[in-house]
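The chain below stands alone, shown as structure tokens; this is the form predicted alone.
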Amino acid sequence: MRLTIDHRTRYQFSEPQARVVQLLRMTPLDFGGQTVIDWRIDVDCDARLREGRDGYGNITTMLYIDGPVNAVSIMVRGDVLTDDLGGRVKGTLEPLPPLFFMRSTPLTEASVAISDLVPPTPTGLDQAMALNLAVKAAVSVEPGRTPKTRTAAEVLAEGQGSVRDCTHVLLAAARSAGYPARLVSGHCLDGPNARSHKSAHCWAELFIAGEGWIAFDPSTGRLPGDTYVRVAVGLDAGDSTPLSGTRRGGGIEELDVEVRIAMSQSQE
């Protein structure tokens, strides 16, 4: 399947800035599940684009922006030839061991309930598809952003959060039950954010022995197949971000963020 990204975020800010430093993780590597046929990042003002790697592997931009400037709109747009490997993540750059991927975070600490999620089975990819429905049965997604630090015992508490959220409680209770998982950021053409045009998707990997990484949706119960388009993996949202940095001026800050993803028209 080929698809279509539009993702255009816009900085608004009350006084001036002297300066705006952003850091971007939103441009995908090439893997088994798809190829980068095309991609762009532009900025409307003057701006210094610096592109590297993080410790994940991640494609990052550096974004410099010297003021004043009053506002900033960042495009991002490319096109992705995917294909439905099951779930499964193949030809994907490893940096890091499976077993770093245990280490829990703020965002992602197991409590009595999220561990009880684990379904009492054998170990393997039977129980982690199981463990996947079972975090979609006690999470109620709903779209859109939810608050950054939101930790997956508050959401598994309220029943209800973001498809982040819902990842968070997935990534608890996996490494909870012994599997090395990740957060993943991405965008999704018929996920829960499809319809609300103001975030982008996220969703989790496990690794499962005699398996190697498979991916999983809580928000779905599914695994991703060709209607996903992954970008930047990290022990939670913060390491995946797509977009996070800092500014020199006073006053405050809006930000609009529009998230488009479509089939080339030749497909529909």
The other form holds:
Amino acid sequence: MRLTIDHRTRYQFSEPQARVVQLLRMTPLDFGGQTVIDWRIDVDCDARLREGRDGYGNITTMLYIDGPVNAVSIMVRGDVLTDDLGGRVKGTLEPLPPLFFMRSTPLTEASVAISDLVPPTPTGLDQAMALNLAVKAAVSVEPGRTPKTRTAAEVLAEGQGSVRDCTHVLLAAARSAGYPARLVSGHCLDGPNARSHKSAHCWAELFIAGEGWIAFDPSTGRLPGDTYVRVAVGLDAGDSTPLSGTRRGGGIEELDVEVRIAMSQSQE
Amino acid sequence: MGRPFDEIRGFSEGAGARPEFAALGQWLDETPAAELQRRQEAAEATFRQLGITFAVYGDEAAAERIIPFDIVPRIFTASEWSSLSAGLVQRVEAINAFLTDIYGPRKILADGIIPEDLILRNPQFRPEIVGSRPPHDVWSHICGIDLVRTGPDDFWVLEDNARTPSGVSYMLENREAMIRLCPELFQMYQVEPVDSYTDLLHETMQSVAPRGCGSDPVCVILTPGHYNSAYYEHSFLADTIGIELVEAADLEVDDDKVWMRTITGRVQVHVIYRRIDDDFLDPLIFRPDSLLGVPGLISAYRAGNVTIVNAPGTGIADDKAVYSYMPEIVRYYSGGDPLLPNVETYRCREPEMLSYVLDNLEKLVVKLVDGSGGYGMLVGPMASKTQIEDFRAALKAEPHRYIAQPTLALSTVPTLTEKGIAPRHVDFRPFVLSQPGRVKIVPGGLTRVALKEGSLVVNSSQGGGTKDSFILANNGGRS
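Okay, that one was the form predicted alone. Can I see the form predicted in complex with its partner chain too?
Below is the entire complex, every chain and molecule, led by the chain shown above.
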């Protein structure tokens, strides 16, 4: 499938900023399930962009903007050709071994209730699929951006959350069951956020002995296929976040995000 | 714990000094205590005037104090120093090789020398640094190796401070005070000078500058600010070397290069000797709530446009659980046996060792794996029943956070006390500098002394003081 992504982020500042420095993890890499045909990052003001890699192997883009600046728009656009591998993650760059992803983070600490989500069946793909469905059943997903930062335990206790919140619950449960697990940020053509256009998507990858890394989307209960575009990985949403920034200058900022994903018009 | 070894008088109490230190013994016997007291007070008055103070965390009443100074020097002979320094060079070379490996191919894990999870799940192993390589593979440019001694030839490494070790300003200021106040000792002994340290530090910074920045790279010292307990040292080093002392707000990253803002415009910075922890280096990468950091610094570092001294991620090398594997680490990278032994260490994360530790708490020293400064530490033989029980509970709750070691009979050095000259326990921190392909050590270091009678805790935060450390150019006797 050929997917076109159009991801716009607009920052508006109540006072002019002297400098803005942003770190973007918004550029996908090729792997077995996808080939990036074209990808561009544009900024609507005078800015210097520098591409690099982080420790997870993600492509990073640093954005350096001189002030005075009142607003910044970042436009990320591109086309990706995808294949349905039934969730299998092949051909990725892996600078860190699976065991590293057993680390828990403050947002993904397991509670008793989280560990209890793990079905009492033998370890393996079937158990992981059942766990993915158990998380879907336990957390009712609301589309859009994550309104406030909550831990996985809080999300589960309240029984509802964003796609990101729901993914954190799966990460915490998976690690408590002994599966190395990581968060993947990316895009999904038919996920809960696809209609609201207000947020990108994220899901989880679990390492299953004998199988390798397998992707699970607890917000839909599915194993991601060719409607997904995989962008960046990390231990949680914190270190794989698509965009983080700092600015020098007072006032408050207003953030507006619009993500559109569509099957390409020029499908061959 | 047997009778402690006195470095000047040997094992036998009351007897004269070891032959090589006979002159010092005589000086101690002949100089009236009141005269020593007067000189010591003169030294401390100077330190107070210079502002060599440090902050004690958790003690608001004594926010700024000077570290007590003891006028009686500690002495190493040339041959003691040469075997010590060979061991230090071997150890620091291994630490740098270990860091190159751990953040790169991780061969030592593949070969099963260290358990994988001890590294991969250790918070000091920084994924943000994986895949990066500092210039010339030097990670821990400045290492402060803490040594203790239990006999004439028995030195042990207690800790490898591979992040941002402090205390070198005391080595330098103590020596200046001694030359001024006790010139006769320098007539008596040919003491190796230490004042080349700051030049050597500058040379070390320049030697690891990024490629292509010319023959005169711009070096700065990055301090968290004047509230930091070691601020005096930061400003002292910058002043002495003649480079800028900066705070994060003085630096900015643009186009993956680091710039220092000055009144005449911005200047590119090539080497940053940072005296702040990894967590506070770059809010975009580490702690987003950090006000101390420089946004973009890690990108500039990964792009190879700035060298950070010591490199980010070095904390994994001085984690106390990793310390327990240092003999294996030294053997793995050097191919030889460690010249300096470790203190035997029980890893409480291992159930058998934990049960031994719980059964022997009153004999052991228990430490947090990521603690420093003598905080979060139990000295069994000195502890109250309540303290022991508190540690027992903590160990049971989070065993992986602790290690334990036997209580060593640390060596003593004669020290001026209220009751005259008396032995007090000491440790020693030499400062080891790594440059491309070579390790250099100024003949000297920081001797810390536990001023309370019988105390084994030398940390300044816990009532320790300092002494000058003489390294002799020969093996004693008059020059």
